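Here we start with a single chain on its own, the form predicted in complex with the partner chain, put down as C-alpha cells.
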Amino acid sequence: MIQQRESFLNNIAKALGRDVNMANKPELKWQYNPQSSTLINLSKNELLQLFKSQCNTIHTNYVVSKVADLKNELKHRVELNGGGPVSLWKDERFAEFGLQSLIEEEWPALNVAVNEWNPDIGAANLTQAKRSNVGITFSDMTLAETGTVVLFSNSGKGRSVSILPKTYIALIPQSTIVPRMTQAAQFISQKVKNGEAMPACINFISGPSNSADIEMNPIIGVHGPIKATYIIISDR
C-alpha cells in the first residue's frame, strides 16, 4: 500500500517548475565513469594479493587453502576461535567442497554442536545462532579492494549466521573474487533489469564489527562478531 504519494510528488514537481513525471524514465547519461576503470586490469593473482592486504586493514585473519585441505583448515580455525557451537548455512557448497563429513560426523563426535540453518524450525534458528560461538557462511561474491564478502540471503542462508555468533568465518572460493563493489553492483543491477527475484537482504561484510565512538579509539567487536576469519579456497 502506498499513501499520500500523489500530493507529495506534485509538491516536488511544482517546486521544480514543471508537471509531475511518473512515466518517462529519465535517461542515465553520465559524463564521468571512474568506477569502470578502477582496478580492472589486475590479474587473478593480483586480485588475491590485494584482497589479502586488505584483510590486515579490516582486522581479519585469512588463510589460503586448497579444497583437499579445507576440512582440516576449517576444523582448525574453529578450534582456534574457541570451538563450537557452530552455526552454518544450509548450503550445497558445504558438500561440494568436501565438508559434509566434518559437519555430520567429526564435529558431533567431538561434541561440537552444529546448527545448520533449517527453515522448518523457524525462529529457533535465531536462538541457535545467538548461542553459537562461530558462524560460517560461503561468500557469494568477494571484493578485492575492500576485503568484502557479499552474501545473498535466502531460505537456507539466514542473515543471523553472519551477525549473531562471536566469530564469523567466511569460506571464499577464489573464483568469486572481483575487483571492487562496481562489479557486484553491475551484477545485481543486471539481475534487476532482467526481472529476476531480488534477495530480501544483501550484506556486504568487511571484517568484524567495530566502532570509534569513544574518543575515536578503534574498538573491535560491538554488536556483531568480535573476530573474523577468511578462508580463501585457492583451487576453485
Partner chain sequence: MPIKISNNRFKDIVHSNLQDQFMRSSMSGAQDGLRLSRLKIINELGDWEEWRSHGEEIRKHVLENLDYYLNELSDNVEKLGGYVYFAETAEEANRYIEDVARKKKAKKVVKSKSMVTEEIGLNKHLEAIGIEVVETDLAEVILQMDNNDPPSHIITPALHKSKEDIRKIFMEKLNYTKTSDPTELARHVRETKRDDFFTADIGITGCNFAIAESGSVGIVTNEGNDRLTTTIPKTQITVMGMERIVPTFEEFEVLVTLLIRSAIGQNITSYVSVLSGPKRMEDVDGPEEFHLVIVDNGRSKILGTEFQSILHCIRCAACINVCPVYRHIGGQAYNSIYPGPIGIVLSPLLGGYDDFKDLPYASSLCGACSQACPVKIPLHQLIHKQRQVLVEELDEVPIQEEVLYKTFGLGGASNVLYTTSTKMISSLMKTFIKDKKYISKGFGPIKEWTSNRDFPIPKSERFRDWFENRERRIKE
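And the form predicted alone, for comparison with the form predicted in complex with the partner chain?
Chain only, nothing else included.
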C-alpha cells in the first residue's frame, strides 16, 4: 500500500511551482525512436536465424523440432543432460503439444520422477525444483536479438522451475519469436492498458546463468542452471 503519496507529490509540485497532475499522462514526443523500427522488417525465418546465431553467443544449445518429433526430442535432451528428476510447469501446452504421455506414462515407467508445479503444496514446490536435475517450461515470448525467452509466471508456473534445477530446457514455439525487447515491452504495456491481470513475475532468460564480475572472466553456472537448451518448435 502506498502511504503519504498525495502529500509527497504536493511537496514536489510546490517546489517546481506547478499543480499536481494526477489525471493526464504526459505526452511523449520522441525526435528519434529507433527501438520501434530495429529488426521489424525481418521475416519469420530471418528471425529464426538471428535467434540461432545468438544462442551460440550465450552458450546455449538449440535444436529445431516439429511437433510430431517433439516428444522424442525432449526425452532425448533430458537423457543427454543426465535424466531426471524433472520439474515442469502446470501448463496446458504440454498436452497441446503432445507431451502428456511422456510426462504421465513413459517417464514414470523409466523411474524418471516428474514434479509438476502444484499451487496447493506451496513451498514443497521449491524443494522439488531444487532437487530436480532438469527444469522445463514453455517460452511465452522469445527475443531474437538476444536469444532470450520470456516467462510469464502465475500460480501454476513457478519461477523456480527455470532457476533451481541444474539444467534448463525451454520449449519455444517459433510463433513466439519477436525481434527484440521492444515488442515484449509493448505487449506488456498493452496488457496494463487493457486492465488485464499481470503475471506474478516476468522472467527474461538468456541462456545459462553467468557472470563476469570477477576480473571480467566469464563464469557459466554461477547462480542458476549450469546448462540451457532451447527446443524450437518449427511448425507452431
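Residue numbers count along the first chain shown, from 1. Between two forms, the rigid core is the largest collection of C-alphas that superpose within 1.5 Å. Source: prediction; values computed, not measured.
- For Ile219, the Cα coordinates differ by under 2 angstroms between these two forms after the core has been superposed.
- For Lys25, the Cα deviation between these two forms after core superposition amounts to 2.8 Å.
- Taking the core as the fixed frame between these two forms, we note the C-alpha of Lys14 moving 5.4 angstrom.
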